[in-house]
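In structure tokens, one chain follows: the form predicted on its own.
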Amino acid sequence: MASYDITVRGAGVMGLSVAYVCARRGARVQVVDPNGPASGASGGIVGALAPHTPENWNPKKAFQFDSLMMSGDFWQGVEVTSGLPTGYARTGRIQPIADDHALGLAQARAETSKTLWQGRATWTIEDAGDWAPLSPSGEIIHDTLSARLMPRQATLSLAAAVTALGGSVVPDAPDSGAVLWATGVTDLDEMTAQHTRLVGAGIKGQAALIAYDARDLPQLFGDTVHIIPHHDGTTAIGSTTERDFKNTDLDALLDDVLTRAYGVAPMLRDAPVIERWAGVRPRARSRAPMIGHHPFRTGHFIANGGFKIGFGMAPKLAEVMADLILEGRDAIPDGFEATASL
């Protein structure tokens, strides 16, 4: 029987990213998931890697900024190693400005971005062009930090990269070496059952993929809807945030999402819908990722709670977790420690 330095349980973006970085550093890694890679929330279709607003800076925002800045090299490395696309590109994002109050906020954030984003990305106020959400003021926010990828393809590319580096991705295997739990909602539910209050929960999301080719254009955000042009000539629209995910009817809220998207971007109205997606994303009670030592499994590690920002956080999160697992070096921000959600 083969022996490994690390066993990762869960083949979503968090588990596979840690496995990939550890394998790159020379560790022998196995990833175990009975459902296979990208079978859960990481098999989605939206892929908006969007930053927090450049204001009220805190460790969570700083960590995310660092991770977004690492993303280009990270995902390029995954593609080169696996030979498969991830759909990553830093194409930016456009948002409408509704009124004078919103304009004032946007202008203030444009100023703070100059410092907080370290001159490596911009947040500017511009006149709305042809590719823009409808904006009552006629002006839009354009940031150059936002990026996009295709979650399902990126996750499959990660799995192939782990295999290319000598690792194993299998449906079942015993623990071998250090153990990392990245099983999403399943582990959140199990931890909550062992605790006196909610540790985290699944949040359902719905999205659609349409046949509209805007592949080199920025993503749009308006009326709480994300519109993400992908590298393959499709465009994703999503997604909802639903606490009750037992109802698997895709049409109940997705049609409303599409209607709002058409209101934001009328040019999409006649594009055929080619896929509907629904999935349950793991959100920790703290709303920050849960990483570090597992609070209920002695000697094990955890990477969970990615929710909407898992792909954006993955590059730096994977490096930090590899430092901890392989070197015993703990550089995890206090708000991300697994105990923060207890």
Ligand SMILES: Cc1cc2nc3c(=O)[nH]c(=O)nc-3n(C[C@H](O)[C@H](O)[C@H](O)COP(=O)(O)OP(=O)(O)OC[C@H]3O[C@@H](n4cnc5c(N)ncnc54)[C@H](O)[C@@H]3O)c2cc1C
Second form
Amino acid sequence: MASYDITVRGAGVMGLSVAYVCARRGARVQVVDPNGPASGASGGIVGALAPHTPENWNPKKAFQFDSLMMSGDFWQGVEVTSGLPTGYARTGRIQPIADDHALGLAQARAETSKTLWQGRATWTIEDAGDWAPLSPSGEIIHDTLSARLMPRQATLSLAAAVTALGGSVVPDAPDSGAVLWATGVTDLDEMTAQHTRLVGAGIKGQAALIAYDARDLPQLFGDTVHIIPHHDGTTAIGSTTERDFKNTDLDALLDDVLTRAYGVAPMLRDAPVIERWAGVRPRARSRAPMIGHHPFRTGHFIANGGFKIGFGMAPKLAEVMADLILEGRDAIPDGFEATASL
Ligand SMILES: Cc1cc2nc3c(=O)[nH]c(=O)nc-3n(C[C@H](O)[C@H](O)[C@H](O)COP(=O)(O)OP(=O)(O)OC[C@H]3O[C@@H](n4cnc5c(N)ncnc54)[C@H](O)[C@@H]3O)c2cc1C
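Starting from the form predicted on its own shown above, please give the structure in the form predicted together with the ligand.
And the full complex, kicking off with our chain again.
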């Protein structure tokens, strides 16, 4: 029987990115998932890697900023190792400015971004161009920190990269070495069943992919809808946020999202919808990632709670988890420890 340094349970972006970083550092890694890579939330189509607003800085925002800054090298390394695309590009983001109040906030954030983003990305107010025609004020926020990738392809690329580094990705295998649980909503439900109160829960999201080629343009965020041009000539539109749901069926709530997207960007209206997709986001009670030592499986580790920003957090989170698992070095920021959600 083969022996490994680490067994990762769950082949979504959380598990695979930790497996990939550990394999790059020379560890023998196996990833086990009965449903295969990208079969959970990570098999989606939206892929906005967008920052929090540059104000009221806290450890979560700082961690996400670092992770976004690491993303270019991280995903390029995955592509080179696997030979498969991830769809990553730092194309920026545009947000319409609704009124004077929003303009005032945007101006304040333009100032704070200069310090908080350390001159490594900008948040500026500009005239709305053709790509964001329906900005009520005629002005938009343009940030150069936001990036995008294609989640499903990025996850499959990660799995291929793990294999290329000598690791294995299999449907079933016994534990060998250290064990990391990255099983998303399944583990949140299992932990809640073992605890006296909610540890986390799934939040359903529906999104669509349309045949509109805007591949080099920034993503748009308006009327709470993300519009993400992808590298392959498609554009993603998402997503719903559904706490109460019975299944992952697609329904009229997705049509509402599309209608709002067409309001923000009317030129998308005639583009054919080529895919409708629904998934369930793993949301920890703290709303922050849940990483470190597993609170219920003694001696094991956990990487969960990616919620709406799992792909944005993955590069840094994977490094921090590799530090802990391989070297016993705990650099987990306050509030991200798994115990914060108990
Ligand atoms: C509609 C929607 C839009 C989103 N948009 C974005 C976005 O724009 N940007 C962003 O950063 N994030 C986004 N997210 C969030 C992101 O997709 C998640 O944070 C991320 O995919 C979570 O990854 P994960 O690996 O924790 O979970 P998952 O991808 O769900 O992976 C968990 C895996 O565990 C496996 N598993 C379950 N039980 C077991 C077991 N016992 N043993 C082994 N394996 C098991 C499952 O088969 C699954 O493959 C979105 C999510 C949705 C649903």
